[in-house]
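This document starts with one chain, in the form predicted alone, laid out as structure tokens.
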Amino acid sequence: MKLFDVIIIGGGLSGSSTAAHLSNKGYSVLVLEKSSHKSIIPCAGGMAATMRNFLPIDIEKAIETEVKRVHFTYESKDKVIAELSGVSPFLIVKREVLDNLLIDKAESQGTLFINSVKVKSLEKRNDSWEIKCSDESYKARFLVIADGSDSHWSTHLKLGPKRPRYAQTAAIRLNGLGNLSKNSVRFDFGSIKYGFSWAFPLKQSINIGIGTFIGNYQINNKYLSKRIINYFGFNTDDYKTIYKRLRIWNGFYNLHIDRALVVGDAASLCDPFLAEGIRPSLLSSFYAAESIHDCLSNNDYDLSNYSKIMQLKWSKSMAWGKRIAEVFYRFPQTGYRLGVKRKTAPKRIAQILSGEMSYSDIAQRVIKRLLFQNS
């Protein structure tokens, strides 16, 4: 049985961004991935700039729109907007591009990709990982879990939280850019219940994203995409609506143990009150491979770093941008009228999105705001 540097189980963006950082650095990497190639990805792709230097890739050809103003509603009215001035910090990738781009750059490097295979078991064995497959079996110097939100493996080895929260989301893409103007995205609160739905354009389509993140209000509802379309310029039937849950930020957590780790969706790092998850997932996959190499560089196994920067580059931030969501989404109409509506708003969010600014920077001001306005 080959002795491999890393084996990670979930081949898409965590995964495969996780494989092209370590192989870069010239480690043996195996990618073990349920899913045959897809062809499409239900993810906005709404990506800050400067993410761009945690990637170890060229990426304009994944590039669709750079983004120079975030437009923000309320049931489709009462519009304001945010301009972005200079060089873009905003950008809209498509999905499956950027990760077929990933792919590529790692198998070019020495990476092994599997598709179509289950994971069976996992297994520590002194100082190693065993993964019994379908059939076949591998053995690794670390782990990786990169999984995705529905991860089974990271709840089983206890990394992250133990009772995930979930945001539910609702993706659809349509030919045309309907009501937005040319380098735009937008925002719509007050169309969903305990959430918002959003519009960011690729060159010559649109995703069209619906998300609730508080409670398990259900968005499995043909009525209610039809109607989030048609704010967004569309009268059509010809669209089709894919399902999704994500994991959500849900507090402080180790998401390391003994010579394994786990990133993006599976180690619930989504933006739990604007629902970003490519920031997140990059982050993480750069600093679990920085820490990896680390181990293996020096002859060590212990990965507790990674969770430390973690919690410094984004949990901290998330913890804010928890709270902020429990109060704004219960209060929608005041949240719109007290936050959005303010004449530095639209900036701070541009700016949170952009990853100029955190949650913990305006938090205080914004909760203070809101509950004294519904006590």
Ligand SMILES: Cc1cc2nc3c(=O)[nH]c(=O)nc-3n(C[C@H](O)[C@H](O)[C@H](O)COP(=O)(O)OP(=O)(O)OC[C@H]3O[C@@H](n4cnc5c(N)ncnc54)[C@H](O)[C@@H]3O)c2cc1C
The other form holds:
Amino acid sequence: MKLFDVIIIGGGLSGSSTAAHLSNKGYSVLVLEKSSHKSIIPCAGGMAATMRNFLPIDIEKAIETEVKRVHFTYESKDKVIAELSGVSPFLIVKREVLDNLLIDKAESQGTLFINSVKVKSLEKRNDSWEIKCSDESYKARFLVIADGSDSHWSTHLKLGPKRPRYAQTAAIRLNGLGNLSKNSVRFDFGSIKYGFSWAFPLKQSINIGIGTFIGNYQINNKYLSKRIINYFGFNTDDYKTIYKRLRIWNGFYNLHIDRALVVGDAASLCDPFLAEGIRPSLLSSFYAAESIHDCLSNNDYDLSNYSKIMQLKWSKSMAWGKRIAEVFYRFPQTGYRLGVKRKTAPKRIAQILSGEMSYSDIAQRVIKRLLFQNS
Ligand SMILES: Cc1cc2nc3c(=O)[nH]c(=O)nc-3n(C[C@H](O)[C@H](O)[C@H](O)COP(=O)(O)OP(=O)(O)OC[C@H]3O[C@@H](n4cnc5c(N)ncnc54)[C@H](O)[C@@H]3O)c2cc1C
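Since the one above is the form predicted alone, can you give the form predicted in complex with this ligand too?
Entire complex below, previous chain first.
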């Protein structure tokens, strides 16, 4: 049985970026992916431009739009526009292209990808993991779980929340840009219970979707209705809706055990307010690779630094994101008036989308304002 430095289960964004980082450092990496190929990935592709610093590749080919403006509405009315200042702080990437760039990079550095594989069992034996698949078994010094929002293996290994919380999404891709102005994205609150609808433009097509964030609220095709599609300037029945649940952040948990860790959606890192999952996927992949590298180069096995750094760099902010989501989506009209229609809101929203500000920064400002008003 061949011994790899690292085996990664799941070859999506998180798995392939972890593989690209690790193989870049010279480690032998095997990625086990259950699907045979990637068709359309139901992701709108909105990403803070600063995330380029956490990628081991140039992503120019994957960038479809540099967003200059964000349009918000409440029940299709009451428009607020946030102008994004600075040089392209928010990008729309085509996920199929981004994921393939990462896979190509990892493969060119020696990573072995095996597709259409079924992992049957994982077992820790002394100082390595044994992974049994339908046809073969593999061994690795470290294991990375990257099997996405429907992760079986994170639950199995007790990594992340005991009871994952989910946002429900439905998404379509249409040709053309409808009534969207160039370089802008749209969010509409209030029309979808406990969530919002969005339209994010690519170069010649558009990702339209809806998401709900509270109480595992089920959605079906009646929610991504003609009304929403018409609202974004389309008049067609010719589309395929993809339904997907997303594991959203649900508390502070260790993301590592002995010689194993979890990254991306499998780690329940998605933003519980806006469903931002690319940033935590890329952050977790970057820091996971750094932690494994530290262990492999120092002959160590303690991955606790990874859990600590993710708490600091991501979860601290998400704890506030979760509180904000719970209030905002239960009282969306008030939330929109106080959160989006405030004079300073467009600037703050732009800063959140670009990664310049976190939900905790926003919460601290609000708390200070309240204390000041009450003193
Ligand atoms: C409709 C929609 C819109 C979104 N829009 C945005 C957005 O605009 N901006 C943003 O930041 N985020 C967005 N997200 C979130 C973002 O897409 C995810 O956070 C991101 O794809 C997570 O990547 P991942 O690699 O962790 O998981 P995935 O991309 O789900 O990859 C997991 C991989 O693991 C494989 N796998 C699963 N089980 C197994 C197994 N047992 N064995 C082997 N392989 C397995 C899967 O086939 C898959 O390839 C959106 C999500 C949805 C659903």
